[in-house]
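So this first bit is one chain, no partners, the form predicted alone, shown in structure tokens.
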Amino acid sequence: MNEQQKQFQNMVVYQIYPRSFKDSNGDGIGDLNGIIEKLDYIKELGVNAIWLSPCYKSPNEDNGYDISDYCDIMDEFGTLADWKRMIDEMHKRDIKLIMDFVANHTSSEHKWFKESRKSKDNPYRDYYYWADKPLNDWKSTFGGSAWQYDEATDQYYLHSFAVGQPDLNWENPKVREEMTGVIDFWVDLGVDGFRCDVLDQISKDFDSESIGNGPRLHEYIKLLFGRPKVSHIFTVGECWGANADNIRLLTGGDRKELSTVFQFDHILVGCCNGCKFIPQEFVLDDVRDALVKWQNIMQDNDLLTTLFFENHDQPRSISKYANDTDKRYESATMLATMMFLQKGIPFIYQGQEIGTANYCSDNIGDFRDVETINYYNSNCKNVSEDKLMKGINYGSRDNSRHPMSWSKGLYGGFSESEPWIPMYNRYKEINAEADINSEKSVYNYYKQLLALRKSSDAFINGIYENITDNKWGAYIYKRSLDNEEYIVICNFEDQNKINLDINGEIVLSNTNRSSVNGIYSPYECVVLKCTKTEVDMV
């Protein structure tokens, strides 16, 4: 880990999906003037940074992550003027932006792709992948081929995710130029870092079964990210194919490629082979073994890492970890302590500082999400209706896409009109004013949890080690730089006896706990500051 990525370990990352996050001019959609309103909401939670989903033009078939122009803000969220007054507000409460970057595809209605599909011989038509016959059998992860034949040329074209977000073809060095031009135009105005989007998948080798980690990858990374003018940034990459072998040559202290990544082991835990639309059985010490796991890979390597449950394609976490109904409180914070006093950099999606649940329909009609629609087309004629929708339900991305729930009025206090997308079901009960206000405040926990994790650097800096002694149920971890040591206890689904030989004090608990040892109730969890651990559970 070099000096700068050893910096980005005090960032706190907090997610927003600017079309679900707060409209500002009633039409039902989020926008950047909604943002600024909330700037302060999320600079009292402890955030010092901000991850911002697409906000580019773009004809919105996959929401945002089709560009039809890197380099202007999408007509509904507002206008460059406004995107430079959200940052200036953002910098003025020392607040990061992180832009998305989509690497790997644009839109079908970019400029780009719109001159190359005119004609074979057009300046363009390199800048995304054509052939005669589809080259291999690959699968859009949306569903069906991968390949889309175009009638105008009589060829097809490569899309990786759905048919209007065909692949750049970066062995074109003008695609590499254009790419590298993006970077620049948003750093010259600003942006602190980016989150780039199946990054993995910007080389290609179409004699492999995988859709990415082409040989070129690590050459193309470095051309956007290895050069001086851009190497105060932080960036962290989406992918899914990386193993610790690749992870160590992306993220390596000097390798000049990316700060760190995003891993998903722990994500696809619960996923029937890694559908996430089939339910799996599974308990929280299958989690717990990923992250264990992830820790000490990038622990063991100096390796900086990220720590999320949620994203913006992923369901909430209390609905498929833990208990959304009677245990909601405990379950949030419970998993909230567990991820985020690890080793890494913590990732919060808007919402999951409430302890927002997932979204509950029987109708497909309620959804909005390419991936969800494709999938209950794809299979309406040979699974019962039933079942389908139970399956959309648990692992729909709509799940996190929900308008934010600000309040209980009208429209939960996102809009004054009907929203893009249906509300939250629980709007009126799960929102952030209750939430603020309740004695049982995931929010005010999550302040408490974050201001603990500031407030000492063992947890931004120190070592970690799994104690949880290869028992069940449990997930009881060790964080220590010099004199201070501080264990965190997790306890999962059932009740469990623990015992702690130990001097120390309890720093944090969701259920105000004023002794370390007994019975745990299920989703409770302490921190204890303390100086020595003899752990046995019962």
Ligand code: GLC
Contents of the next structure:
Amino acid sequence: MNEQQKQFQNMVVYQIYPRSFKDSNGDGIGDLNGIIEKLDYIKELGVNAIWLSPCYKSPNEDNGYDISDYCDIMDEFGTLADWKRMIDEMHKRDIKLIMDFVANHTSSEHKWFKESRKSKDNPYRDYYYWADKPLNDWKSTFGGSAWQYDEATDQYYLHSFAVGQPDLNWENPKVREEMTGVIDFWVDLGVDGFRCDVLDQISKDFDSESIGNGPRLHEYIKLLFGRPKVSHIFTVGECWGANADNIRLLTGGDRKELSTVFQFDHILVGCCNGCKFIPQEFVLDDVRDALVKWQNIMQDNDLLTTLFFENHDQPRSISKYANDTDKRYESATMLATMMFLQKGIPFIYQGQEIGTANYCSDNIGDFRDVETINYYNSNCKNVSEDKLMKGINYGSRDNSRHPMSWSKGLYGGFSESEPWIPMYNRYKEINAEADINSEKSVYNYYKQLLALRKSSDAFINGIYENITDNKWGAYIYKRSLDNEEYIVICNFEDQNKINLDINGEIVLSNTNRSSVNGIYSPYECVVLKCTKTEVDMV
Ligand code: GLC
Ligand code: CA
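Switch from the form predicted alone, shown above, to the form predicted together with the named molecule and output its structure.
Complete assembly follows, chain above in first position.
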């Protein structure tokens, strides 16, 4: 890690999906002024950075990940003046702003693409990939071929995602120049970092089976972020192709590429043959193995890592990994403890801090996500409606996109009129107001957890060590620095007996326990502070 990465270890990030966070003007769509209203709520939690999903101009085929102007704000979200007020209000509260940077593709409504598709000799033609016929059999992430026929010039263009998201051709130096210009535009306005959307797909090898990790990837990343002008900013790449071999190249302290990445091994373990819509049984050993593996890779290589279970593309963690009904409080608090006391930067997704569970509906009309709808349309003839909707409820990205529930009032306090996507169906039971005002709540536990993490450098710089025995049905690890040592015990089983002979002071518990006796209840977690000599495992 370089000096900057060491500093970034102190970050705690909260992700906002602006469309669904808070509507300030009653049109049913979240907006920037709505975010400003809620900054104190976020600050209070113990957060010091916000990752804002795209707020740029967009026709919203993929809710803002299809950008038609990188240097202006989406009309429904407000204006550049609102944005400036928002970043000022964040900075006043010592909250950093991390913007979303979508480098792999634009919207088909972007002026570059509108020009590009006009004629083969248009100056913007080579901003995108055009070919007489599909160059390979790559599939779009959202279904169908990644090559779309375009009548105007009788050629095909590449889109790794929706048809309205054509891939930019990074081989073209003009594209690289435009995109560094975008970075500089926002850095000049004071942004503190970028989350880089599917970054490892910007370099492509058309002969390869997969779209990502092309031969010029590192050159392009260095070009974007290795420049002195932007050397102070925080960068996290969404890198589905990150692995033990390339992670040092992407994030090494001397590499001038990224501060850190999101990798997805722990998320993908529940993904049947890559299909997120096929419900999977939760297998603790698989998830824990993935977490342990990456904790060790990053620690052994002295790299900065990220800690997350949720974002705007994932179903809610308590529904996927634990119990979202009668053990909802225990599940949400245990998962948070398990994830966020490991080594790395915590990323909390809006609603996670109040234990939001998946949304359930048997009506496809309640869904808005392009990936979900494409999946439904291409399977509804062959798969029974019941089975299809079960899969969609399990895996749909809309699970994390229903409006944030602020209260049990009209539209959950999100808006004064009907939201763009149905209100979260459990908002009367699960909402921020109820959580803030109740002593035993996920929100108040998150506050304690983040305060604990902040209170000791052992959780930030300390050594991580997995000490779980596979037969325990638990995840247990140690964090230690100098003479301070903490043991984090997270139990997944009913009345589990975990034989750890440890004496220590309980510094956090989701069951209010006052002593450790080796027996743990379902989804119980406890954090013990020990002095090294006291630890003796049997
Ligand atoms: C990333 C985003 C996702 C988006 C896709 C295309 O995976 O997180 O929401 O649909 O890229 O931009
Ligand atoms: Ca609005």
